[in-house]
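Listed next as structure tokens is one chain, alone, in the form predicted on its own.
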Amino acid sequence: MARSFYVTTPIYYPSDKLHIGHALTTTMADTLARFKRMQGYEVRFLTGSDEHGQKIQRKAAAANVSPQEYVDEIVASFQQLWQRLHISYDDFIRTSEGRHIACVQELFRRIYAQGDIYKSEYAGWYCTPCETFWPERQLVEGACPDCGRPVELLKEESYFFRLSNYADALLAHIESHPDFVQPVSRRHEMINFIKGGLEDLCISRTSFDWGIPVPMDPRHVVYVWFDALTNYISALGWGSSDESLFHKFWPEAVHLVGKDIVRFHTVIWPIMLMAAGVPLPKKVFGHGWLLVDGGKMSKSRGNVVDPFVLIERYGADSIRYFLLRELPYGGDGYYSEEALRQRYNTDLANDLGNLVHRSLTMIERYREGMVPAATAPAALENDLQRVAAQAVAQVEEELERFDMGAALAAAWRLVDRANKYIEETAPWNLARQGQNERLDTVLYHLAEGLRILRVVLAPFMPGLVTRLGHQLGLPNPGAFPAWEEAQTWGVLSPGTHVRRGEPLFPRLTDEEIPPEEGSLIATGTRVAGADLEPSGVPADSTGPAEGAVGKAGRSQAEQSPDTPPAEISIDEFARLDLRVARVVAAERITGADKLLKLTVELGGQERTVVAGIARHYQPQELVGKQVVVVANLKPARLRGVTSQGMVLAAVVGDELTLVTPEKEIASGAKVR
């Protein structure tokens, strides 16, 4: 019988659209449901919208609709929006549904009967925007000490909730169950307020009537959170004629939410079960914020960033890696699109993409796309697999505590160790000294790794179990792993044909080319040639830099694309000297990381070349290779380096393949 596992996201209130930071949670939650699906459990993940209160009331009414179609309209934009990122949920509840408002009802009768709801009147300071009340010593200059807005003074007959009844049952509760609240530090927090005074909450309004009606006095409407919080059971069917699922799931149930509401789930919603008799969830896990501009992301205060955007920009993927790496364990995270971009090119288009983007090219390059098989293992495969091993079991450990970050610090070990291998085994001097044995056994182990961190990944950034698949040749590339396919080493077959396809994260850059990357333009393909830099003009100048295309940076063809280059004549393109030569070292250039420093044989000579193509290129993979260079290119100087020609390659969006030819020729043969 499978284990079961429930998890919860807080169900968004639909005010207006979604941000970033709502995504966070969200994403979280999938995440762990997808990684327990691939650990064999039965899942429930549940997110949802909280939809009535007092402000979508007054906003429906200013956009002369109900209630319900003004939530109706937004409810869908969220649902798109999970649709996008790639969530899994299994149910999606609203709080405007029959089957909600019957379980929050039944819930209410329950502790009424158990004499813990009574009536009086409340008066105090109430934010709409917010729909919270707030005592006047906690107003901020006289508005709410959240959003800055203003508040109104309500007064009001309510129902009311004796918290203080289970005050000294959740303390005992919580020291009993020290997994219950995490993490530690929320623990913490939750344990001093109760200790504190627990003051009874009012449950129930009269000022409006968007909510659900009160069983017993329908000329009240349930406050939102015990409205609201109720959500969780009301979706497994508690309180109903088939209990099945709530039996099932309820006594698994993982809440995840922001620390902003902490307080609500570990304090007021399991004393509304304890009155009702109801068990308590198995954890309430607190997350940290995404801060902006210093402060919290929220709607309230107008600085939220628009998730659909940013998935059009960058891609769900990498949103998600984003969220998931950038939030500390219990901690606060940072977000920029700064931030976003150096994380999507320093670690999934430089470090993962390349990783896979290079193994593939190898495969095909070597063994016409056919994964060999190892023959004899030394002792770099050996770390290579210890290191597969720690990731899987760290991934996994790191997981089960739900720090999402540290699971892919881990990852990325393997990740990290994979390129290390690349650099270390050196497999073009394998095909170039005739070693087969050798290089089948390091291309056998570099596909092996890639496919063991499609599964590794899964949980993360979904959307590449289908691309690697492709790529990695599997026979159902599109199926969900199991877990335990990345706990066992050797699992893919000799003989399996890969395709390198388009690079998985293909690298950004800015809208300009800097000025040190030069550009030739040839019917709509840009083909870069080495970064140019006339004597006087330093590599780094903003400046316009001459070169052999006139100015370097994007050409006057590139900025207007849908203007054709100028035509020239047959004399004109005679004066080019392209010739073949052959690569016979490559460095690095100290402060630049797009250059390479590269020394070619051209015709019984050796020339200085700097290519600006070391994001796409390793040194170690240029030696010996036959490439195109400008030989009569006027020489220039690139970061203190004088450079004796231009190669050329072919750019297609942000992936680049240096022109080579067909077949072996000899150095200084001329292009024509």
Contents of the next structure:
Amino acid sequence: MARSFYVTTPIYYPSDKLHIGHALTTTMADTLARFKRMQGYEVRFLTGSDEHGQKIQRKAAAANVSPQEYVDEIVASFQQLWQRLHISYDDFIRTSEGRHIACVQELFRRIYAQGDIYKSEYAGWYCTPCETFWPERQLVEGACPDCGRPVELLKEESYFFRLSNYADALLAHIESHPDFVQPVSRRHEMINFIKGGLEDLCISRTSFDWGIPVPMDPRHVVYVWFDALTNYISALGWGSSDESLFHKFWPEAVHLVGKDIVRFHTVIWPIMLMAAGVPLPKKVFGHGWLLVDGGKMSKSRGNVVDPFVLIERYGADSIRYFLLRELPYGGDGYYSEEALRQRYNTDLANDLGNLVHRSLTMIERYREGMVPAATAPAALENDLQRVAAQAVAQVEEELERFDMGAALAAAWRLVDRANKYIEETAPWNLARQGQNERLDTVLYHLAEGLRILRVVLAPFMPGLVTRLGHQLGLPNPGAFPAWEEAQTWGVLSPGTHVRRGEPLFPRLTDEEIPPEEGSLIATGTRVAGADLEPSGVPADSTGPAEGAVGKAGRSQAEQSPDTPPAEISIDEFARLDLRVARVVAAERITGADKLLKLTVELGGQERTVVAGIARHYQPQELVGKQVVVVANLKPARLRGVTSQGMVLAAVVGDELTLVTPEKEIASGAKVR
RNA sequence: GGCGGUGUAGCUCAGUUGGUUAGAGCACGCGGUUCAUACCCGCGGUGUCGUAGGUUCGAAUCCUACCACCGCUACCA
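Next, report the structure of the form predicted together with the RNA; the form predicted on its own has already been given.
In what comes next, the whole complex appears, and the chain from above leads the way.
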């Protein structure tokens, strides 16, 4: 009877593209899922999308499509990303699906029936023009964070969930189950939080309707977490006519989440389950973030890294390796393309790739590609076997505690040992001296070591399974191996015909370093399926100004301070149509904290230009100012607004100032 | 403010219940080797273990104070 294992990622919100931070959680989950499958577990791996909410409704309205159409398009891009990353999910739950809606309503009904949901009033700060409630801590100087206008304290009828009833039970559970919240630092925070007392949670809204109707009161839609968290059991058919998946996989569940949403998973979710009489999941694991430039990856910082570009550039296995290797257990990791390339070259190209290549080359050269039989194993061979067995055992151990980085480091001990083994045995000397038995033995041990590496690395880099399988001439190269195949030495049959092929990870040279901003997700572009907008985004400081100019300038300065950007000719410069324009109107753009929509007058005609300067200029102070715009820039949509050009600004770090003519001049004047 | 954490080689980090000359990887330097993707193997640190005190025969490891940085302190997914 196979043991079961259920692993989940958060369901992602389809209002924006995914970045590599999202890919991190999902890759971790995939690695665990594959590992458990290899061990013979019956595995269910769930990911999905959280599709409701006011934000989506707004964006859809701005794009003039229905919310469902809007999310369909973005969700398709999620799925495409997961496919490119070799994510082997068994199910993809969408909260707009009927099965989920029915489940949430059933759960709501049950908890309501037994008295833990009650109707009351939610008081919140409301921005009338934006039709949005804001939590107090999100207010910017007491005003709406979107539009800057004043907010008022309003009351709205809402359903509330009695978290307070379960605080003691939850605390007892967390304290008696040390594994429930991991790593321990998060566990302490949660214990502390609960001890501070729990307030009841507002779980419905009437101010928008893109959501799941409350069963007994359809004017309300179920709000946020109650809807989203339920995905973990709705996807198993809980409360439906077929609960077989639920019975098979629950509660052997592991929820992988980023550290920012640990609380929702360790407070709200368990209490929902308790209230419904459902057992709690085994574990919630909160991993750290992948930081960029020392800070969180975020759209407004303009440092969001696009996983599609990276996969295209380096391959899925390489990206997976980097993500899993770079994150310290429980802590944050640092992303930079330079770090990625470094990892790639040292670990993948030099150590692993080269090991494979040199080993197979020798088998081809000395034995016509046939793996010989090991007839004379000696001390060195025993040591290689011992290290292999140890590495396998340790990878397993680290994987069990979700330390992917340590697991990979353990696997690399075998890589290192094998490289050293070649040095120690010097097969080229054995060949020269005609020590054929010895040479046979060494070559067999090398091939066998590679065979084991293929198995051990399979959960992390699934693409390697087939590629290495081919090169090793395995009878069924694409078949995913069982974990136990790594635990036995001597499985590879002598006589197997290897095919050296191309290096698995070609070394990257410095000349090919791509511009870093090419991997950034263009900020402010409307998220539209998988087709990427060109990365240059007009008039958004987080795009060209901070993103391209600032970034490229900075990284070049670091590498070679004396190298300016490549020379251009006067003709190339002439392709820019730079003009003086006068700002005639300016307003904030709803839902964008850095963008202003400017109307400028340019030689008699008016245009709309979106500029990422809201942090630096108030709309009213811009009116009447003369600015310089790129007049022939291809239009782009930013937050639903079509921008016909971009405004030039000088940028250093967080400082920004508009470029403006030194004296008044007729608007439309050419800048050259 | 409250609670918790971190501060160890240029960089990223390990350092078990306090015990001889404080470690790994990367980067850097030298040597070796040639099967290999200018790769691999070996050798190389003078690190105030944040600062100042204290406990102890003995502390990076325990205690106190201070400094710096970080996390949590609820209804944005």
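Note that the rigid core is defined as the largest set of C-alphas that superpose within 1.5 Å between two forms. Treat the numbers as computed from the prediction; the structure is a model and nothing was measured. Residue numbers count along the first chain shown, from 1.
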On a rigid core superposition, would residue 167 pass a 2 Å threshold for CA movement between these two forms? no
With a threshold of 2 Å on the C-alpha, tell me if residue 195 counts as moved between these two forms once the core is superposed. no
